[in-house]
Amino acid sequence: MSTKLYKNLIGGEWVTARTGKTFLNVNPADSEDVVGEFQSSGADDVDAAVKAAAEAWKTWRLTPAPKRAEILYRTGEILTERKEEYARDMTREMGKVLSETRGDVQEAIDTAYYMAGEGRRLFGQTTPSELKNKFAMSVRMPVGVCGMIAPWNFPMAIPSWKLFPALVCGNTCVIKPAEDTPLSTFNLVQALMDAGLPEGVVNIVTGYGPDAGAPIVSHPGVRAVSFTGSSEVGRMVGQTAAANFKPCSLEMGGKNAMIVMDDANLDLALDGAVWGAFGTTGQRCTATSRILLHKKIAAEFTKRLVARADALKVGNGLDEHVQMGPQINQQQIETSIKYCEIAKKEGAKLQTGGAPLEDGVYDKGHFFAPTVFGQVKPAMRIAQEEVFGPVVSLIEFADFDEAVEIANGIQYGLSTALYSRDVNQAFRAMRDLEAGITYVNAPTIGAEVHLPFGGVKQTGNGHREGGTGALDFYTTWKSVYVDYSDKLQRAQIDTGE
């Protein structure tokens, strides 16, 4: 069976990269399953895409927002019809189990419907003028051409977070999907096109970060940049954008803590720990990578968590019985191996896992055992640095204040969770945990599309995806004054007359 060739989408046309190069998209659970062949693009391809987006913007920005929103609504309906097909494509290219990829597509559906509703809101403000016979208001204006660089772990949901609010606000887009998972972005944009999106409004350029991503960030025709990925790359993206005075939304790493108090429902907390630590094979920026345990329940919780981790069925996500899929590539496997070795050298106790799964059904994929480390100290690297794999650290504490101090003692600040029946501690956690998201009696994963998503410290730079926070990034404010006095009125000077 021949491998399907996918081309870049530029100005409504499917075109090959000017570099003449391609790369293969391979199933991380089965190296013999080639999902597709994609263009390995360069700066010239990006330039063509930006020019196409700039041309399309001339008419797209003038399309009434409710009409733009109708296209998003139809996109949501199309995605609903194709949910199973697109979920299976995503499992093949990304690896996570079908229940999760169905959820990934559903998140895009939810975002489509939510942002479609914003097409009739996009509210500004009206306000009294300080002068007579003068009207004052503010309105949202589209930014222009937006450049987007998406990650591989949520290959449809996160592109939808970027594309849909940008589109309803009247912007045009150039998106580079992650080289590990380009097909899901193609499927998303195909749904947009089938819903009636005009040519050139969204353009896809595939390839590697230095070759195709960096030119998007630095291109003078790109007016704003949205990036999701590591803090290291995000720093470079932010510096390049800042040098050119471009708004830049950065959504980066996390080292998320789940606090389990001695009064917690341990069965519920265990469910949350397993889902938070090993869902998506730990490859989420919101993954529960640190579990902070009150000393009174630490031993029991550890024993039960290890048993749950050992019982997880790992394998190809297309198997409905599998509970955890592969890591995305060999590089991520090597990162997990590295941090497990570091943890053992630092004195952490390996409770289970700690190595790749390589025999039998695992020979053709990138599989790593669900891993639990006990006796972890807050300053250890395994408790400070993002692993992005199925590796969780257990840290003990004596009281609530110490737990908050440990949770906050990292460079990241994305998601946190508290398991407790004490409402007072719950409200203190909401106030005191340094994070963009705090859950009470729920794991660190599970954000909903109508609320802002993002973090503090080295997780982000203040912008938010999801909800109205996304609208704030993809629009600029214009203040409008209409003076109908038929005479010169000077603000701040003539107010006393």
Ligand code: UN1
Second form
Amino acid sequence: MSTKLYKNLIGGEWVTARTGKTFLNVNPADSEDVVGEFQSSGADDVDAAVKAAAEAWKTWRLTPAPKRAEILYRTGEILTERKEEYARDMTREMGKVLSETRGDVQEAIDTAYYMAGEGRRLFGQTTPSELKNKFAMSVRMPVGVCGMIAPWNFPMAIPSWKLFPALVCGNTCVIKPAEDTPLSTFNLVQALMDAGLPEGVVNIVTGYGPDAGAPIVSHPGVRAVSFTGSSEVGRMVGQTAAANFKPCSLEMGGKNAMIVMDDANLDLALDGAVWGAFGTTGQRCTATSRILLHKKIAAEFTKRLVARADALKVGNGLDEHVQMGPQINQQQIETSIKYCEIAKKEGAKLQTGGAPLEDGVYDKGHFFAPTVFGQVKPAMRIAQEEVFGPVVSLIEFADFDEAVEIANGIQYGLSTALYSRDVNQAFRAMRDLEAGITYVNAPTIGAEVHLPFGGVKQTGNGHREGGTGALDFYTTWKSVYVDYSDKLQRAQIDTGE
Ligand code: UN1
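Can you return the structure of this protein in the form predicted together with this ligand rather than the form predicted alone?
What follows is the whole complex; the chain from before opens it.
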């Protein structure tokens, strides 16, 4: 079967990259399965896309928001019809199991419906003026052309978190999907086009970060940048954007802790730990990568977690019996190997896993065994740095205060979880855990799209995706004053009246 060639989408046309280069999108579970050939774009392609987006913005910004929203609503319906097809495509290019890729498409559907509702809200404020016969209000204005750089772990959900609020707010977009998972962005944008999105409103440029991502960030025509990825790349994106005073939303790493108290429902906490640590093969920024165990239950929990990890069926995500798919690529496997070596050198005790799975059915993919490290100390690198693989660290603590201190003792602050039946502890956790998200009796993954998503410290730079936070990023406030007194009134000047 010949490999399908995908082109960039610029101004409604499918065009090859001016670089003349392409790259292959390969199934991480099966190196013989080539998903497609995509354009390896450069700065000229980005420039053409930004110009097309700027042209389209002239009319899109004037399209009434409820009309823009109707397109999103129809997109949600189309995605619902195509959910199975798009989930299969996603498993082929990204590896995670079908039940999860269906969930990823569902997250895009949820975002479509939520943001479609915003078309008839996008609330601003009216407020009294300090002067007579004067009217004051603030309204949300679109920003203009928005640049988006998306990661590979949620190949449809995260592009939808960026595109849909941007669109309903009246912006046009240039998006660069991750080079590992571009097809899901094509599918998402195909749904938008079939729902009636005008040409040029969304433009896709595929390629690698330094060639195709960096020019999006630095292009003077791009008014705002939204990036999800590593803190390392995020820092460069943020610095470039800052040099041009460009609003920039950064969603980056996590080292998310689940605290299990001695009064917790252990069965529930175990289910949460397995799902949080090994769901998406640990490749979520929200993944449970540290499990903090009260010393009274640590031994039993460790034994049971190891048994559960060993029982997980690892394989090709297209097989409905498989519970954990591959890692995205060989580089991520190398990172997992590296951190397992570091952990062992630091004195952590490998309980299970710790190596790639290579024989038999695994030889054509990037598989890594579900891995559990015990006797981890809070300052070890394995407890501080993001692995982004199926590797979880167990850390013991003596009391609630110590658990909170350990949970907070990292550079990141995305998600946290507390398992306890003590309501007082639950409320203290909600208040004291330094993170953008805190779960009580649920794992660190599973955020819903209508709540703010993002984190503190080195996880983000203060913006939020999802919820109304996204509207704040994709609009800019304009304050409007209308004076109907027919005379000059001077604000802040004492007129003696
Ligand atoms: C991510 O890992 O980058 O909360 C996003 C969750 C998902 C989104 C994760 N809804 O785990």
